[in-house]
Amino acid sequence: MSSSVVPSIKKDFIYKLISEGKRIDGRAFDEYRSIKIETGLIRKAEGSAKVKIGNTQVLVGIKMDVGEPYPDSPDMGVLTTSAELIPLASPDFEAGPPGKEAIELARVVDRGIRESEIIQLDKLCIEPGEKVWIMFIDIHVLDQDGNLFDASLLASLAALYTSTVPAERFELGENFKLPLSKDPPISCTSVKLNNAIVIDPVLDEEEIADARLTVATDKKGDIRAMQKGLSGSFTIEEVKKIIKASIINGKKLREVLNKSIRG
């Protein structure tokens, strides 16, 4: 059969099954994947993690050095965060600098870590105007099986969590755990499917959507980051109802990321 046959036989399938209510997993439109954290994988990080959401495998790993402050943030420390889609995750990432989707995901991991400011960029300080703490937040994705984005903040919320700023190394006194306050957002992703919500999508439900919507919140339900993505759109109604999904199972992550973390 020609690949683009394919596809069209796998879109009608998913779309009636969700005509009947149901997901090719089997899954509740508003229902999670299984999912599992654990941290300390990298030896030579300040911080690592590795999440995985059903099939899709994000590892973070948290790296810091010391350099100059942005100018119109003297006495702030620095963050930045990259994305890298090997090929062996996906036929569909390909070698070589980072790509529009290799973007938008260090993005909208970074927006939802810096608008919640969790990160106390201002105890990174060292010499104000001259020297400060940078930190690169780097995500590797190990296998993609749908929702990098849920899966990427997980991991680099981890792996921040656990992490030692490595003060020691550059003779800066004893090492201290990254200064972080107790309130992580998480993020929820859900797609468009024939005019269906469903929440944390598998790779097939991503191809076929019609629409996205990532929506971030912290610990009281305000939102802290939203991101559209694809070329459909939502409803007031739905977005509501994205919302109002995003923060119960918002909840629910936040406990196995608490839970790793403390573990």
Given for the second form:
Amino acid sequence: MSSSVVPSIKKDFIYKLISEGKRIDGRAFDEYRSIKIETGLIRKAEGSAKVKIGNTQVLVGIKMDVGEPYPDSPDMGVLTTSAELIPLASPDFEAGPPGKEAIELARVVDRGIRESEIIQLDKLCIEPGEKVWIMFIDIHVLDQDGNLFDASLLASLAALYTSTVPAERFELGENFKLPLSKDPPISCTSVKLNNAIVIDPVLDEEEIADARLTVATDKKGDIRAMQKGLSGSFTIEEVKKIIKASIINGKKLREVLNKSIRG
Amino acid sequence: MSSSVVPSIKKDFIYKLISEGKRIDGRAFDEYRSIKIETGLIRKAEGSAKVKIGNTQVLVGIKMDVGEPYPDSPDMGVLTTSAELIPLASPDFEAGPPGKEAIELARVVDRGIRESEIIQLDKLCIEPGEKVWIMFIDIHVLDQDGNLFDASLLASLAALYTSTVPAERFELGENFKLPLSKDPPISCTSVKLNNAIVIDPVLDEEEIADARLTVATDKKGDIRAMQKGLSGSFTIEEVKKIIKASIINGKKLREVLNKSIRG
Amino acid sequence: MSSSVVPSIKKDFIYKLISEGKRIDGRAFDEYRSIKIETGLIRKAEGSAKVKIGNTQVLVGIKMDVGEPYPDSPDMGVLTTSAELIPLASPDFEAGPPGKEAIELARVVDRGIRESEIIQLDKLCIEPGEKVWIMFIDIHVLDQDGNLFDASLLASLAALYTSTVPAERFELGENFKLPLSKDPPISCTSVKLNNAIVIDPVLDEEEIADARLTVATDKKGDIRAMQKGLSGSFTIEEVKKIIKASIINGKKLREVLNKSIRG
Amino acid sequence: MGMKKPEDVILFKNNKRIDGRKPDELRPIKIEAGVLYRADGSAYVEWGGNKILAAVYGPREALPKHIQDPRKAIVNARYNMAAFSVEDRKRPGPDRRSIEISKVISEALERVILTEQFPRASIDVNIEVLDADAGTRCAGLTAAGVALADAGIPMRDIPVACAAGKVEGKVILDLCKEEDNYGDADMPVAIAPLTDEILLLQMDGHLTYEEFEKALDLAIKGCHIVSELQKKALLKKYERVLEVE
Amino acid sequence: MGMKKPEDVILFKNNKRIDGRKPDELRPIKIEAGVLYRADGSAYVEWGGNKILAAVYGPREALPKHIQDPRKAIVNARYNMAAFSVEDRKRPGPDRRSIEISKVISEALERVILTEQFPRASIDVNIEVLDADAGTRCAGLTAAGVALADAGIPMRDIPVACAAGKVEGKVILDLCKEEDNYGDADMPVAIAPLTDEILLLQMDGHLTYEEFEKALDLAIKGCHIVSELQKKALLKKYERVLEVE
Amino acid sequence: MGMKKPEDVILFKNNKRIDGRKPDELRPIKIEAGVLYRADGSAYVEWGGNKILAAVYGPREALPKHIQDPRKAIVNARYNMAAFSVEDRKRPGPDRRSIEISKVISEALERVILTEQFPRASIDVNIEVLDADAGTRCAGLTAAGVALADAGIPMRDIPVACAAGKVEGKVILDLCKEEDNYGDADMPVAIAPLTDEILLLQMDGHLTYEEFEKALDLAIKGCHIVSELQKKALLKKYERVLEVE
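Based on the form predicted on its own presented above, generate the structure block for the form predicted together with its partner chain.
Full assembly next; the chain just shown is listed first.
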């Protein structure tokens, strides 16, 4: 991301807007772009979802296989999350093994899902110590216009909630819905820009931001994960402000998610 | 291959010759260079052959091991074909993992052999679902003067037809000849040069060619595989002409192969 | 190492000193820097040792695991030696997979230990053909001021002699001391500099040296391994002289080692 | 090809194929142009069960510099399968198959692009297979053609691809998965439809010379049908753009 | 987090933690500056069972040239675990975890370094975990701060880090291994102690908003204690240098 | 070395070795110069069961540029084993063993090449082991020496190599496979035969100082015999060239 340079004229323009309380696309500082979630697009996947946040598009597919558990959790399924920043999605993404941005993205989504324990991994055990379900969450970014963290977590959740465990294909009985708890973590990402805090940044904002904070919250508004990024800093007050805005927006995003997976 | 530049003066010269119906080494447009096949050179291999087409030299060795079959073909041996364009063979080849040229070469040879079903992979099963013979065809290019496709397929076939399955080394009974059917596919490669079609190009011709077509045919003259390459195009008529020439030359090359493996 | 250039003024200075029978740090040509060995530093390792030779520091840790033996030695434990020239230790070391210098270092230490048969690998068999102890010697260079070969072998030996096989962690009975014979090979490294031979070179000397010879000897003074390096040559007499000096210094280094592992 | 046909699979009967099509009938195809925001040009193709996105970036400076060609633009197509696009999850990153397909598609596209107009540049064509049925390389090349046109890259013609093949002795158009697995021959063909020049040609299996002529003829006919769908998709995009403006 | 707690493990009882500490008590910490000969600056930190070395090289020309930033120095932290630093030997080389930690530490350090003074340069910070207990990223960042100061790199402040977390409903400072494995939340925090600006912040687990405020407060208090130890170590080094001179 | 000798293997008896040779006898050696068309110089060596090709390219511009040495040519030897050259197929690509051998051979060759005549150039020496018996590094270096001479690279001398070793207490020349596996010591040596300077020296196993002196003496004698074969091969090539002309 650092490689693409927004000409300084655009930076000055965005800064000026911010100082007047405005954003480049007219949104309020604490307002999300419109969000659209589609599920069940990929026939070959056990579950899939495409999330659009404004122009940003992320496609997530879930695949399952049967394999060995980890020795230290012999009765639990295995979860692996990967992210590909494929060159299709941005002139700045390069082919090749995942770089540090893709790795951070995958790990933040993975921790959000893993630590919140929404996947009942103990129900994905087939034979303790021998055979468990291996689950792959593959994050495929299709169009990069900022805020990949939130789009990727949302798409992962929507894909998970619409996934079927393909037991029949492996001759392990009938297919069944992936067992999930009902309180997924929803992440909201904000950036600091010319000392203002804006939520759900577009790429033009991300590229000139000083610092980024992603906060995942649950239904009750409790904090389930955080990740600060970029080389700027936050004051303590700024962090608190971001968390509060994330709790509020988290509820809205949760509504969007719930609607898409009920449909 | 694209990296080595034949000075444009040589290109002009070859073009001029072609327009006069001549080739740089005096051959007719549909004439192969002299071909020499030697087998049984490598003591450590289960079979081996060195093919010279003019100055081009390719050495192929066959190794066998015992391993697990693929889950979707539990009673079949496994075939793997690799090609190394080692820096010994050309100033343009670089050390490192196989590039796209080496991969295309290996895959075209592999498909030629696999799709023609000359290797009776079902006879390379030791214990269904458990243990089968794993066969490695390793193409080692020694001297690159054009037409690696035909030289590599010929060398692979000559090595296969003179291979012994090393059952004794694995304490699996007596050694036996590799079970092969009698009708191997023979490939002939042509290129389009200044709107003429010439067969068995030398490197100087390959480097300035517009398009390449490799056609593998069987004893009856039926087509068993094709691969078009390079960024030029062929007319329908050109393709038909190349196929007909490939059927005719295929018969000649088959004679050379048969002689070498009978000896 | 070749990438760091000692300015030619320093080279001239060292050459001049050498021609006067002196070294840059005042040592005699056949004199080692002071050596300090500490063991048992790393709680997570089965054994560890840090060796300082002058300013050079090498840390070696031993880890053990349980795994399968090699098919050709079904009743022997398995030994693997790796060296990392981490960028912490020198401005000239780069991150990434081991380069040729690190590989040579690891292989020379590995052969020194393996060929001298001090590790009783047959006593590291748990179940013949099935389960043996796998031992990893990891050489972590911390500060590079010359003569990594001797420091790395010494640190590896001190770590080995103070290692405990963690049988309890693997539920394989009681922990026990790693079974080792009492006559480890001790290596001494010399370089040729302006036609003089100096032992235990500092980095400034190594960088302008013509040739290097490492000689490992045993308690009796017999030769157990040798490795010549760098692009200069030795005369036969020079080789003999180096070997003799290595036998003498080997005895001194052996004393230092023995003291450290008795402690 | 190459897989043993289960006994109960009947590939061809009563002039009908296993999925009910006639021998010269294409699977349902849907093409959309201009579907991505960041790409200079893009296209989405559904072709039977295949779902494929293509995005074009360029012409832009080819980097690193040593790959630049002072006489023309480099055409760099990258065919990639999403990990979840196939039954058994595919490990991310290029495998030997995708490297070969990328190579033959790059070469096919290069022929129609006026590369000499952009020395030292690269034109990057990213083809993502999101859901794979049989025939992804033809569908991918077809999507790439639309994406290139959508990006405004100067071309002699819009390239298009379609396969022909053979099942149970019968020459057919546009193989489905079962026909691909258990059939006798598969032959993907790409052409420049204005001239019928052949840009890509591969074949595996077994065809007599006469069958080859028939199959080539059929594949080219298929290409022309798909070519019309490409043009319609581009037209629709322009209409959409005009409406907005 | 995330591991099921064995029944016999009691993380908190009678206001005491599993290793006997009080909720707001740090593990024993030892910091030494200037411990390596070749590095431009270095530090050694023992923090509980952690043993960590940090070495700084630079500012020096960033290579290869195309990574240079004409406006400022690049800060390139590399967090690495020695193969023998963990119970099950770690394969040498970066894994996904160490790449992420290297990224967040690089970003945290960049904030305090006066990078604009060294255009086109790189400042390389190597953090080697030699023996790992819980909290290596905080200990590593703390060591890096001392090594940067020891190297004389111009900084706004000496960065320092410390984690807070939660076990059995109780907010605590500086988690040990068992608390990390079986606890409810872990939150590493790095600050610039002169201003309490937050340079690094991560959290996994479950905290109410009130618990978060308490944990952040505790972590910052911990940072200030460690900051004093950093300064003492640097002072001791300068004294040592003065003695020698 | 290092493998346990089966009881029925007798390495030395009645002054005869396991393959019938006397202690100071070489295996049959055949050397041919100028065997490849594209290479600037080449050689083929059969030495016992070893079959080895060497090809030299250069001097040519060293690339990428940052590896160039403004004072001299880089000598870049690459020792490689064909996948089929050993009993258990070797995975293609360099392993640790071949990287080390490439390094020591490069260093040995550099000493005799007049590298200062070609600043910024590289001289690339490719050694391919096609069929491996014991002693491939000596045979490979010997082939490289002939290929360098065949390429007309200016050299002080033609380097040559031969091993000595010990089996059952007896110092012997040029170990065969069984002697290599079950013997007491192996010591490959490369020299510049005009001066007997030692270019490469490695040793594994167990030699008393007296045995070492004997072994070194024997290895150098072996080198001189092989050196004569190298010169004959080059002479024959020149004669062949003259005949053709």
